[in-house]
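So this first bit is one chain, no partners, the form predicted alone, shown in structure tokens.
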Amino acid sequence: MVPGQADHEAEVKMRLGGVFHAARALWAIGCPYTLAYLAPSYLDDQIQHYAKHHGATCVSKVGSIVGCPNVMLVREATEAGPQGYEYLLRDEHNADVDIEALTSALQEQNCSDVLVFPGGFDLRAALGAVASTSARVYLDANFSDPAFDQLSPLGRPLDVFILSTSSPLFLDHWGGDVSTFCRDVVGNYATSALLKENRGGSRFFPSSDASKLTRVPAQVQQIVHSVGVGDCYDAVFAHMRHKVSDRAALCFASLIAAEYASTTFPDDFKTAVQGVLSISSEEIETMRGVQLPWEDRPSYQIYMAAPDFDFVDTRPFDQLVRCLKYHNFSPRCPVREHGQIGKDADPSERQATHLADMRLLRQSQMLVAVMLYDDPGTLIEIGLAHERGIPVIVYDPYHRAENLMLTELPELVTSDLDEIIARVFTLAAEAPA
């Protein structure tokens, strides 16, 4: 039995998201927060009591939300893909934030750094009560679409503004372009940038010269939910750098919202951080992990294989398709780009597209195969691709992968979508360049 396995299946779990994220990463590593928060009246007892049962010193409440219970629906839980975030009433959703209370817990609690997450609220308003404080204010702009004018109210820029490659607002707004998105930001909106990039590690950039940045790897492990992972990457970064250089509070950062995304036990977390937090700023800076620069990974070709024909439900194919997509690596689908080529083909048509398919094959860094049923075509693209040292990924949704050959050629044999992902990462990673 898994120690404490028992007491788990006992526990009921209070799932409190939204800041909870950041204020248990704060918990777990040990530093006095204040947490001022929005939420419907029937939660704040519940609120009250878990904040400060998990460490905190203060807890405020400086607004409503009316017109909607505060139920977030997730449809990827561990983003393998899209997660998907939508409100259970969607747009009833309503914040009315009480600045005077905002206020009185800014000033009362002298806080040394404000980590805000803006979505929903009066961010104008939420940002000309932080104004009056001398703290360093942190903003994670990753499900927001904030006018940039409603920054003005801090009266001084932000000393980082965060965002991730998932955000609709770097895809949106920047294109996805990396050092558009550096200099936009740094020097006129925040004095420095944190970009997250999900599995493939992240950057932080203390000046608009994006050639002066520190990457950072990310620490890849069996993921079990990704909600607030990025929440708490924020509020470690943010506490580390007090004590640590910018590189090694990143470096702790990542070790430990690694940690949060393998567990959802509060307890089981906390320990994990305590063995993150025995490992000197001097040893964690030269941990490896996963780098893969957003803008690079279009160029790693992805030749999938799989029956993809229209007679077949292709759903499971068509869901790691997109998963791809959605980390900006770049699925070849031979089927859908060179045409489905049916029994009455003539020789010259059949011929001109298994050349085509070879010649992709032949130009790819990585086979994926699908397992939607035993396609011949498929196992062998698995076959030439190993005999030609191209690394194989099979994906069997439906449990298909029996023969020995078939299990044991290729790098990884699964039917977790999330494994398959971070498969893919790993070895796009260690490709050569």
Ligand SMILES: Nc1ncnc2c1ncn2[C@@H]1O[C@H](COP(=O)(O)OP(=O)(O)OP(=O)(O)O)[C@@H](O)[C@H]1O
Given for the second form:
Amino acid sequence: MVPGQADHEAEVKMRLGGVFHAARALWAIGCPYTLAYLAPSYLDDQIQHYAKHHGATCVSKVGSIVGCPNVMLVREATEAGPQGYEYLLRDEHNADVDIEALTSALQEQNCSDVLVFPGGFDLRAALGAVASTSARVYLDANFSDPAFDQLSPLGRPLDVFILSTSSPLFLDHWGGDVSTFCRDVVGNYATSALLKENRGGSRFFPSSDASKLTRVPAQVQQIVHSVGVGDCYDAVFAHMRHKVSDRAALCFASLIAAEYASTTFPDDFKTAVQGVLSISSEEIETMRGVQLPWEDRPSYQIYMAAPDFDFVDTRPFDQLVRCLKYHNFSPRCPVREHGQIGKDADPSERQATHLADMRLLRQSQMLVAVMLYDDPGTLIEIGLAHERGIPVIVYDPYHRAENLMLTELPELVTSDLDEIIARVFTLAAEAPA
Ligand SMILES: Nc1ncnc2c1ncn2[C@@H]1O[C@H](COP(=O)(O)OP(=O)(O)OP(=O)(O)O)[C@@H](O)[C@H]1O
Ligand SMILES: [Mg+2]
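Can I get the form predicted in complex with the named molecule as well, since the one above is the form predicted alone?
Next comes the full complex, this chain leading.
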């Protein structure tokens, strides 16, 4: 066994999701907490046992889920691109909040902070119960609908309205517009707002005065999953604010979220968190990382070099384009934008298309090549971009890259989509504005 690493044979892997992502974070940072949950009854014993094992001082069932197994499938676990959440039998889902159980859990434990994850239960009823406490209330609205009158039973504004740039609420209701989101939320539904921007960091708006905003970088590293990292971030932020400045609490949350994404073994996560907590708040505030606001990303033109012709299986290329768009980058596809030119095409058309491609390359801040096969055009573009000082990344889904020039010249050659996306973020954040 490697010293300092848990024995994976004996250790139980992360099994339960939902509210357990936040719970594991609180356990790892040593914050006592009460877990109030809704679940189907077949999970009750496991939940009680697992929560007690992971530091819950009180575990209270506040509603039963019936009609569905309460299982979420995740297609893309690293969030390199669209996560593809699929809640099984979602139309059959039914859950009633047990107000008495929730009220007594809140009153008995006298919690300083309440963190709510809405979705699939009556938020009005739940907030009505929270109203009787004087706790700070955090609401992660990622899976909320835009019926904000549901917040009124709280009788006061939320302390922190939390949202992620991947949330349908951010994208559809606020059209991905950060200023509109802030203007609507801060001073209206909540006294402050937190926007989580995945590998691009996060922003905290403590008041409606936009100049008081705090930006915090993401600690981008290779990860094994990204499920629940945002919930982990919320819980750490809420707790650490009692100990350190808001900025330092956000920095701790960012680093601990990155640790959460780096393992699926809770004990390894907890060990890593002990290391993070030994960093002073002054030191953590100066840690560098990736800061790339959502609205700045479309201006990074990414030249997509690949033989994405209509007679080629372009699925890996299409997937990468989807991933980049998901993170609000601008992948530019010369073949699709300028047309596919056959060898019998008119010479003037061939020349015009070639010039359009070269113009696009000059305007681009980065080149991402996809090695679908050894296509000479792609290889020439890689060389050209490198010579012009444009960073080159190569996605090699079929492990074809063996040639010395091809493996050594680019910034990165990999068959791992998460690595590609992480490096795009890093390079774009470093690029001159
Ligand atoms: N791949 C990553 N590497 C490093 N840090 C990350 C990564 N993904 C997320 N984080 C950190 O976690 C924070 C929250 O992640 P994200 O913005 O995806 O929130 P979320 O969408 O609520 O989470 P989730 O996707 O788990 O629902 C980010 O602001 C960042 O600090
Ligand atoms: Mg996310």
